[in-house]
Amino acid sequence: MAVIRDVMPAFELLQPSSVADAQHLLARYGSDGWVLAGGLDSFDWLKDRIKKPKAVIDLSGIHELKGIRSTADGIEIGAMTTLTEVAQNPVIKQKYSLLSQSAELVASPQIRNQGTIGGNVSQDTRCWYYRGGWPCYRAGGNICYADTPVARNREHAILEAERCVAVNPSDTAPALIALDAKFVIRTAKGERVVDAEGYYVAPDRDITRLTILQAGDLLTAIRIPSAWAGAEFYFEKVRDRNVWDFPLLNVASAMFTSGNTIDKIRIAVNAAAARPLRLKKVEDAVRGKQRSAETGEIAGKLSVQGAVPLQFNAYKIPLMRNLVKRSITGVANGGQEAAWAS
């Protein structure tokens, strides 16, 4: 593996006080500028000297990017709002508890106090080859080091692995997709609003990025519509350790039922591919059916169709199948251990 260093490269630190000022700086520096939110992903890149920007643009002083506000049709969360605020907000806990549950399971309390919702949904992949400075496809090279006979690939993709098998590590992203959230992006041409699932890109579209953000773009807010307020929610994250760890897999679902019949449903998973995946085929298959173990089995089997395991991550297939099943039926007993069972 690459040598780990802990001395950051020299850069110019800029601290704008408004979105307009931040956009001006982003336009000036272009690809040489680095956006700093909570900093937890950025500090790793900088201290390992893999990324060497000329300027770091710190957003922590921009008040308009912080806070949770009620709107005519739901809520709006500033991109610089901390994960702790998201997890503890009374309105989110009451109406959109899927998001508070997912935010509460990110890393540790100390990290949630510093990390932001915008940073969590925009963070880069944690593949150790890519993060270690290896010249892989995602870094502009011509090989995927994680997809070789001697590779360490226990945490890598089982779906949509087009050359790159790195996965998206966000916990809040699948919850926001299940809630049909909209991401607000400021660009040089004005404001752009995209669906949460449309914020992410797969390797076959652009292997060098996880999100649609281009140089100069700025994620400013996340809007959650009232349409899914008060739905029946399910979120589960499987990880090696109870704190700090990124997901081996997670699942989020939101549904409305009539009696025991599923009327409306949205399901998303993450850490199965380079982007959070909305499981539209599963949604279509279970809509109108009884919320039962049989329906859960159908959903689970359908969710992993086309999955291709690597040498050390075949466990993700039964794990994903069981998590999707549980997102339909809930968990009567057995706890996390049952999610691993084939």
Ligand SMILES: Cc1cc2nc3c(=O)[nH]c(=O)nc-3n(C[C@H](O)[C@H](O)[C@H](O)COP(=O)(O)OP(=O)(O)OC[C@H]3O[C@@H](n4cnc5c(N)ncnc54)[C@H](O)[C@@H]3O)c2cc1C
Second form
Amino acid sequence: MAVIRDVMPAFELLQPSSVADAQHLLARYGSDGWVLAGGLDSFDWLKDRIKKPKAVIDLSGIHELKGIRSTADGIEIGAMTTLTEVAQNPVIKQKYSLLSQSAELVASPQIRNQGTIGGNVSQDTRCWYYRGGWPCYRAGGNICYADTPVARNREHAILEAERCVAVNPSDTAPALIALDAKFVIRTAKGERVVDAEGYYVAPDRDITRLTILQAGDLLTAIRIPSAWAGAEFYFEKVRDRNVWDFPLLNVASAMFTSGNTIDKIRIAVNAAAARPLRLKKVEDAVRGKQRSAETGEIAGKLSVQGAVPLQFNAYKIPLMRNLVKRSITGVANGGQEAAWAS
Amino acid sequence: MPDPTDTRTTEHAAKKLSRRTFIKGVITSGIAVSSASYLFRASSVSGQGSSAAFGERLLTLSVNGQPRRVDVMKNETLAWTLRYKLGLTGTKLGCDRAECGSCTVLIDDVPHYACSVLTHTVRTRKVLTIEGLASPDGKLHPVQQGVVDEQGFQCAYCMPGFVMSAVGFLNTNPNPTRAQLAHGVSGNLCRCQDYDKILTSLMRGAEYMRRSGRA
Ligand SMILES: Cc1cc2nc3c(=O)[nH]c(=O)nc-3n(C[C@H](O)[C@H](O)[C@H](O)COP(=O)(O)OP(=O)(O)OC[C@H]3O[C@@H](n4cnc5c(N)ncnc54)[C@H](O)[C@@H]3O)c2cc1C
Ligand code: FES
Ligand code: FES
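Switch from the form predicted alone, shown above, to the form predicted in complex with the ligand and output its structure.
So here's everything in the complex, that chain up top.
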């Protein structure tokens, strides 16, 4: 439970107006600098006095990082575009509604009005041992407090856990993976474009970070190719309360069918592992098959192969099996959106 | 929990002095001066002569339609500035963590949690709090009137936040269903669990807004 502790400790606030200026400032401060987007992940770290940067580099004055543009092959979303804009943009709603659906289910209206797409995909894990400042593996220590016989780990990983059992909590990340989005990164050496999947890091590769971003790197934009425009989409998020709560699990799929045969498909889940997982094996298994309950069943089973439950999160295995199944067969009432429309 | 190995923040009494010295050092250090000139350069290029350079803390904020000159720390949230510098205590602090909505204000007409906004980032924007909703002649905003008429709240600690969220939502969705309005104010919690009456009040407010031509 959060505790109000007076104001945040002092830091210098730097407000560059271009990406180049931001990069200079980040280079100057190195590991003492902190990138600030909407601040909804950042402020918890600062208020809890767990992260103590000397300088906070606020990206909110950089116009080149804002807005949604059409490109020769799809759209490009500036990293500082708010989740509300992403959820309401008419082109995204029309062609890539998987992303609008996922953005609309993030947190609360006020958080979506301020939280950015770049911050949402780059946010850190919410494992409360780690966020509480416990010296765990992820914080550079040599124990995982969430993986002991008495640990509270209902929200934690069932797949790919390697010492650390934290999960990536982003709702938009799996939607972007299913849409085959590309992330544009500005490093000291220049621009780099990576697949959405390749933006994320599992603990066996680097236990201290969730993304490939290194100190000084900036995510500048997210590109969505037109290849999946107008596909059949499915997004479902399961959480305790309908507002604020991070996903216990979510699933995103994009599919093209001819007749009832699955021609092309991409599926991703999040909150199952330390990175959003693209379910490539499942995609390969169902491609060319009928879009039926049976195929959904196969997909669900395959998706949880190798899953290892902790003390309190075994429910995530049947949950993931069912969500993956539904991401192929769909559900009669149209899923969660119907709840708000009533 | 502070990391005991991090000497920058271990706040033993003995360290207090060095911390103060450290802050003073930052303000006068060469690094600080050079980033000041750096930002001045950047801001004069973009023509924003008024943008705060390093070390500048005196801001002119637009709050409830008035320019308010105020001394703001870089690490200060808008909720803090409003309540403790400007005396606008209608904006409440519940959680200070973007988890309750009691601090909701409008920034350029859009609802935000004032506990989770740095005041320095709203220098050029318009802030509206519950104190600024009524007309200058004292006539309540239609949503406030709806709350009065329907007696929507119990302790009403959550009320300013709910009203600001509702006003922000209704400005762009003047004719919502009850469920849509509930979704619109879903970023606000009421500890007295008075949601049904709150929604009735806000729906009444929406109706008054349409009638008064404000929507
Ligand atoms: C109460 C609460 C509930 C929430 N619930 C959900 C939820 O259900 N689902 C969900 O998906 N999210 C949820 N969030 C997270 C929220 O969606 C934020 O959008 C997200 O955490 C961070 O976005 P931000 O723009 O506020 O970024 P910040 O907090 O400013 O940044 C997040 C992190 O990314 C880095 N960063 C940000 N932008 C860039 C960039 N362009 N380049 C390099 N690094 C960058 C920052 O340094 C920081 O480490 C919740 C947050 C809160 C406070
Ligand atoms: S005090 Fe700001 S959301 Fe609770
Ligand atoms: S009326 Fe008491 S908190 Fe809402």
